[in-house]
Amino acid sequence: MRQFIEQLKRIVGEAFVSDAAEERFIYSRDQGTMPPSDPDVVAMPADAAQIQAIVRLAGQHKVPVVPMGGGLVLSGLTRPLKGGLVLDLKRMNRVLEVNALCRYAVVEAGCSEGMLQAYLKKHHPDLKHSMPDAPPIATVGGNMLIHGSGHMSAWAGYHTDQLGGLEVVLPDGELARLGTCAVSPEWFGRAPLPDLAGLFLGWAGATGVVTKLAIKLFPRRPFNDVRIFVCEDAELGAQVINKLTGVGVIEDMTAWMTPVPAWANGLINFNAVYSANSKEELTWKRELLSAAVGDLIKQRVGGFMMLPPPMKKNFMEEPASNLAKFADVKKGGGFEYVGAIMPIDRFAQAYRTGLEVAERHDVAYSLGCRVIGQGHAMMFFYAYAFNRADQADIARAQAALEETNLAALDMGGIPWKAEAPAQKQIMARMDPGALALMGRVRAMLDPAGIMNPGNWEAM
């Protein structure tokens, strides 16, 4: 290992590569409740070709490689679990190009979510990106490769479905640009090419280090609003979702349901973003929304809440800091969620479940839900609060986190950026060609078998 570091600071510099055991322990964990896994060293490359280097010499010393952005997944993704280098992107953080007209962002992987957003209101303030509910350090390229979500998706889908391209470093060392940036200088989307996007998604790094991303931008128009479409009644959170999505106005779609503060225990609550280029194109959208559930207005089983001004910014929010809170609110600084991607209609399945494990395991709790698409899917979040202090507090936590995977399987549902358990309680359920095919292409690609290892293990 100590040759291994020696010419792991050749090839960055001495600055930028670390064995120290502060160091160590940083990145040996995330902020949920997944067990530390020491690294042996961490190096931040500037560029492209340093990952190069750095991943054909791992090759050559059969040392494990994780690459991580933010570190912010909370499933514990990005800890060495054999050991090995952690490469972190964050110098690799400028946003390279920007096509106003094509509305398009070209990033390097590290680039944050608050950096993009922030570029984008200083130089293209008519334009946007789907933020997610992450703190700004989250990067733009984890965030799309753990298939995310954010402020658009319930107009454009996960962050995937807004991914225009990618350039990838292969376990090899070779690198490869995937997508019209294949064959054009311009990376405005992924067909009609054979799509090998899909090898570098959902894989937590597994198969190749994602180097530059190409990300659809979208209007930011002057007049914005949220209503929220309130009731009791959990087995309408199917109805509601569909209705108002339907209508096709709306950018953002959350649900949420919480028993603090008091006022808002035992309410289902759904948010509707959405935005116009002038107040009577406002107008005409929030009547367009109450239309839609008039329905369910009339038979007094659920109505739009009146909101002040100042409370709607608070709603409107991207990121919304709320969430900051809840997670904080065993005051020990420890949060881990599970989201669960499912169909829209296992709503008031997955309320009641969450309800049930919560009180099982004497957790604290938030519930709620983001739309994916015009109500094609949902992720359903089950939030726990611990106290990190507290080994009981944080036993109870996994405990639940662990029952709310299972469950979400038994639902029909798919555990969201799995840690390596659920990973193969998810493995465990799979269809067995899938399973093969994974194994096989992981093999082809990372016969070393150094590519963040302990992950997504299907042989």
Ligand SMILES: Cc1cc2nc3c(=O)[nH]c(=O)nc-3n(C[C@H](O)[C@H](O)[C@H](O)COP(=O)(O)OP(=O)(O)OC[C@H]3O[C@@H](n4cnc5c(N)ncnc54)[C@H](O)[C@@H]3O)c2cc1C
Contents of the next structure:
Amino acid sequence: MRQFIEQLKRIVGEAFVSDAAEERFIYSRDQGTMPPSDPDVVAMPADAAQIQAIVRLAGQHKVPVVPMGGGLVLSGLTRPLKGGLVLDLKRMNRVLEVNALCRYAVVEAGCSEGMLQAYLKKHHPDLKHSMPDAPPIATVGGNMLIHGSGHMSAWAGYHTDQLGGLEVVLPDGELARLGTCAVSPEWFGRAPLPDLAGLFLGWAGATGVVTKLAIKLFPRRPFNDVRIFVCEDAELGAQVINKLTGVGVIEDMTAWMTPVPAWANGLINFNAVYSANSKEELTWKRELLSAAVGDLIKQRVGGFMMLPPPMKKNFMEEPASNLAKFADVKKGGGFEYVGAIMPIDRFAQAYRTGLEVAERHDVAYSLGCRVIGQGHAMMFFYAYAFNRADQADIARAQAALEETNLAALDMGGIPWKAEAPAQKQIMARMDPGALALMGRVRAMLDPAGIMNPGNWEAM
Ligand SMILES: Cc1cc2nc3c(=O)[nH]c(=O)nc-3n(C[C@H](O)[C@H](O)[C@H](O)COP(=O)(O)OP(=O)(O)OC[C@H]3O[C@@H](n4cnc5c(N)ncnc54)[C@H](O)[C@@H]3O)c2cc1C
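Mind sharing the form predicted in complex with this ligand? What's above is the form predicted alone.
Entire complex below, previous chain first.
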């Protein structure tokens, strides 16, 4: 390891390599419930060429390499389960290109969501990207590669649906560009070529290190609004989502159910966010949404909540600060959620399951979902906050998360950004052909087994 570290310093510079105990402590954990796992060393490369050299060196020394963006995934995917090197990509944070007319941006993988948002507000105020609600230091790469979702997901799907191509360092140190950028100077999409980008999406860094990516941009319109449809019967959830998204105007749709504040307890709230180029267009869209759920309003089983403008502002914040506040509700900074990707017709079942699990384990919870596409799927989240200084509290949250993961699978859903133990639960139920193919892909790309080992080990 000593020799490896010395050579690493020659590649990235002494200032950007550390094996100090305090650094290894920080990089051994995240805010979630997974136990810490120490790296041997941490490095911050400046560019793709340095990553190529590092990965080649790691291959020679058989040292595991764990790519990391913001380290905010919460499910422990950047903990080096078998030790080795954490490759912190935060120095690679540039916005490389914005093609305003064709509505895409090319960024380095370590560019944070906050930096891209700030860059666009300054240089292209009429454009935005789909911002997740993660703290803004989360990276565009880290979020994209786990199939994240955000404020344009009801309009444009998962963030991976908004990926226009990528550049990746393969586990043998070779560099590849995938998508239109493989052939053309433009990064405007992944069709019509064989779509190799999928080899790196959802893999938790176990197949390569992504160094650049292109992301779709959307019009940032001057008039914005949110409407909140409220009902008490979870059985109506799928219908509400189906009817409201069917209008085709919603950019972001989330549901939230929380026992605090007391007035919200028992209510199921559906936020529908939309925007327009004029007041008239906004009013027209508002009326379309009313009409879509007009039958439910007539039956008096639900209705739109009146919201004073200052409150609306909170609900349209990007990223929403309410979730981050809940994340620390117990103080001590412990927070993790099961985000189960499910069809929307599981809404009521998913909600009931969340209440039952939270009650059984006596945990602080918040339930909700983000709609992906026009009702094509949802990321139903079961968020549990805990105090990291309280071992009993951590154990309760961990037990609740485990049970929720299994319940999600039983409901026909799939835990998103699954922790290593949940990955095993998923693979245990996977079609054998798919599992074998995953194993073959991994073995072919990374025969030395150095990329984020311990994750998605399908062999
Ligand atoms: C309060 C809160 C709210 C959240 N809300 C949302 C939300 O609305 N939407 C959402 O999608 N997520 C949300 N999250 C979850 C998570 O924080 C984000 O998805 C986050 O964007 C992950 O990005 P990251 O840079 O922190 O990734 P990391 O945690 O650094 O990495 C995630 C995974 O990707 C791999 N990886 C990272 N970079 C690379 C790379 N360049 N090449 C190869 N592999 C790589 C890592 O090894 C790891 O397996 C939320 C989290 C919190 C704490």
